[in-house]
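Below sits a lone chain in structure tokens, taken as the form predicted alone.
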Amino acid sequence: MSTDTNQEAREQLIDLAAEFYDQFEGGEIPSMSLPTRTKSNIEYDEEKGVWVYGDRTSRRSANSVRGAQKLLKAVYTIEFLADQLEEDRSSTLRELYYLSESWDNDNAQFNDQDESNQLIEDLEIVSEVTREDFHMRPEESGAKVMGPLHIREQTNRGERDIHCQLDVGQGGYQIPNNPDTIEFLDNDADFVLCVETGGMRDRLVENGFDADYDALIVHLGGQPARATRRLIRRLHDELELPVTVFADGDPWSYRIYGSVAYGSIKSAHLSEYLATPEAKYIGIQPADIVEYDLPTDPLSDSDINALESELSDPRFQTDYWEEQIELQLEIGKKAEQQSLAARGLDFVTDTYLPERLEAMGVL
């Protein structure tokens, strides 16, 4: 990351701490206003196609012991992040939790990692600086890309030029914590295929799907990390590549698609940065379960509740999703991506994906 970006992020943090100081100096009780981060304060922006926070706010104030402790922890964290940026260092969210154990005020130490994670999210919202620009990293997500894309990555050891097909092994190119450090040099891909499971991703690579169809295969690794979603958004916006999502045929996988396409409640303050509303869902569809007579498992009670919840979710209130979800509730079954192997190991790359992609207008 450039020195200018570091300095800008640092100044935003220091400005936030200065607000607390000004409140003290003016005889006010220090406080910090944040959007209320509950489902009832999430609005679906029809124009942008993403989840955003509504107008309801809550105030963190030092007028109680608990509130004062929260602001104290915020100040200590701001100081740590400002120093980290000054030194051009980085740390993980897990390390921040443990680092607080060394702070000289016991009241500033975090009780658990959920508390430190939430504070970082709070600071993102009020400072309008992402945690990536704070140089805060999650634990490794392991998400990778395979396909005809030539990039330049900025690292702490200098620039690296990498072709995500020719210069990598079977495992592919690992997505960095901050994909904005990547420069796209050249691209021969026709579309992006986001794949939920590692087993299916490996099948596609082994069968040469990326080379045969000029596809950028992005492994989501279950619920995709922010870095993965950010890279997908950039591939769509900057390279004008269609984005498709290939996941298991169950309600939890539909939510994985939803997080790629529309954003999530937890990261609603970053929906325009992370979500790709134009992303299309390939499958597994409930209709595929019927058409191909796939091996299945019965829907559990939690599956049924999740499907019924999705019927009232703005992200899934389209004719397509209503038809598919109602069909799934009717047949009472779910299926994994790899159930397609019941028709042979090459069926997914020779028949299923090409036919679906053609029907969707991608091929």
Contents of the next structure:
2 protein chains.
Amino acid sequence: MSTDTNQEAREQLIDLAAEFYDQFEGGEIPSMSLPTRTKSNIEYDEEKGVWVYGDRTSRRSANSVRGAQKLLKAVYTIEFLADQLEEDRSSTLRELYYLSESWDNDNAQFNDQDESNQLIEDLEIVSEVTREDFHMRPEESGAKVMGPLHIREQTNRGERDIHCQLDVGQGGYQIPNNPDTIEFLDNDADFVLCVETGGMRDRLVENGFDADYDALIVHLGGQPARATRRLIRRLHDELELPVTVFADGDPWSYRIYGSVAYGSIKSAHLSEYLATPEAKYIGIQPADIVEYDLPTDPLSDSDINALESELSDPRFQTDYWEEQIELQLEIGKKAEQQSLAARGLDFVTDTYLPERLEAMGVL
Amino acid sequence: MSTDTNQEAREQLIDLAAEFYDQFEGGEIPSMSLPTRTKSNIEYDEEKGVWVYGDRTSRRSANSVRGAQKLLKAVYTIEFLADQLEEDRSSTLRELYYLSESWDNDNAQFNDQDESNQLIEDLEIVSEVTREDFHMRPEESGAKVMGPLHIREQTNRGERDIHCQLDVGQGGYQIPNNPDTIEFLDNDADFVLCVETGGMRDRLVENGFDADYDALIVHLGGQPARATRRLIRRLHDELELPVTVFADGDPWSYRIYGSVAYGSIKSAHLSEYLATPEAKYIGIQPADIVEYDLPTDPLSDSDINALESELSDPRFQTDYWEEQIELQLEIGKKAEQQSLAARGLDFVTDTYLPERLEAMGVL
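We have the form predicted alone; now please give the form predicted in complex with a further copy of the same chain.
After this comes the whole thing, all chains and molecules, with the earlier chain placed first.
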């Protein structure tokens, strides 16, 4: 991690604490203002092409015991984070929660992990510094990359130059918790293909799809971690690669696509940093279920509810999604990406993906 | 994958089909005999030090429509696997299920994925060939290694030489689905440390524990995948490294230890291949909760039930486990491995692990 980024994040945090100090000095009751974090306060930012928080705010004030405790916890956490950055170290959200037990003021200790997680998100929003730049790690990263990309990663034991086909095993290159430690050296990639399931990721790698089509295969592993979404965004911005998402044909997978493309309500303050609005959905589309006559399962009640809720989700209010979701409700079926195997193990790489990528204008 | 292994697995499968053929020719109704797969038919094999199936068997016979269909499915699956090995390809369990839709005999098609998964397990048991040697991949592998180990992996695009500290990023080396494609070239390791959670794995890597103590840090990621257990077993057998398991202090984590050390009921036919009976449990032990005064949560009803069921599980009938489990039921508390952070972020690497490893005779 560059010392500059550490220094900048540290200053933003100390500015926050300084604000409380100034409020005290001016005889005011200290307080902190935050955007209201509900679905009704999410707006589409035309210019940036992502969903962001609207103008509604709520205020945390020390004018009650509860409010004062919240600000106290914030100050202790700011001190911990500032020290962590000074020492160029990092920790997990769970460690922060446990660590608070060692703080000298009982009132500053967290009651549960939700409270400390929430506070870190609040600090991200107010300071406009991301959790990664605070050096707070998630519990699991998980995702991996395979394809014609040569990177340099700054690890805590020095630089590592890694080619994501030639220098890795069948399992690929493991994305670190903070992908901003990666520098892109060189690449021969034509596009990014994000894949939901491990089984399909392994199929594409075995069939050599990344080599034949100069694709960067990024395994999402279900709902993608922030690190994965951040890397996808950087691949799009910095290498100008089209981004495509290949997932199961059900409402939960459309949400996975949605979190790659438009961000999530929980992290709307980070959409600009994590989301790739230009990402396109390859499939499985409901139209594919019909066209390729795929093996299916019937929609469950919760599938139907989820599809209906997507119809009213601002992120899915496009002609494409309305048509696909209505078709799916009509046929009452869903299909997994691995169901393409019913047409043979090579169908996905020889026929389905090339056809879809051509139709989408990526190939 | 070596062609020899493919050839051997293929022959074992064809022998199975040939047996049905001989039964037909001899005027017998074809049938297949399998060990009964229940807890009561699991025995401790003193010589091998692992739990294996006992002598009780059940017979699948074609003397009913249902039984005949089962054997038909087995024959179709054997043909598919034999072809797959001939072509040196692989597939997932889910792909097999979907692929059966393309088979010309409707009676051979699987009704659900449980059925095809079960059949693959049956074929493993009867043929004594592992699923990996059939080239059947799981959905997710997930685990990774960091430490002073230099390996050569045979990927489907050639050999890759990888040092698991010098040639990998912060995320480490991703274990492939079939770790028997790995050859151990060289190592400076003193022991293997298996770690349950990603957060703790990242802590140990950040603190340089693998470098300072010449440890191979293997991330388990919850209940470990077969690939991870197989690699651990090979590290123990071939490199003669002591294996230790570091997990949360609750009954579910003891089961994770149990699956590394003694195998599981589901895969008792593979214990000799997957389990490492010499693996030792580092902690979090119930005794640690008391000794280090760790932050805890109260045991839930399901925790208590799980602990009581462990007391009657043959795998946990040792003085050590009886003492620890009874202590835990008495104090009524559990603690996570990351709760060690309450003593500071370096406590685990500077104090806890060295003390425990010394007490266990590993350091």
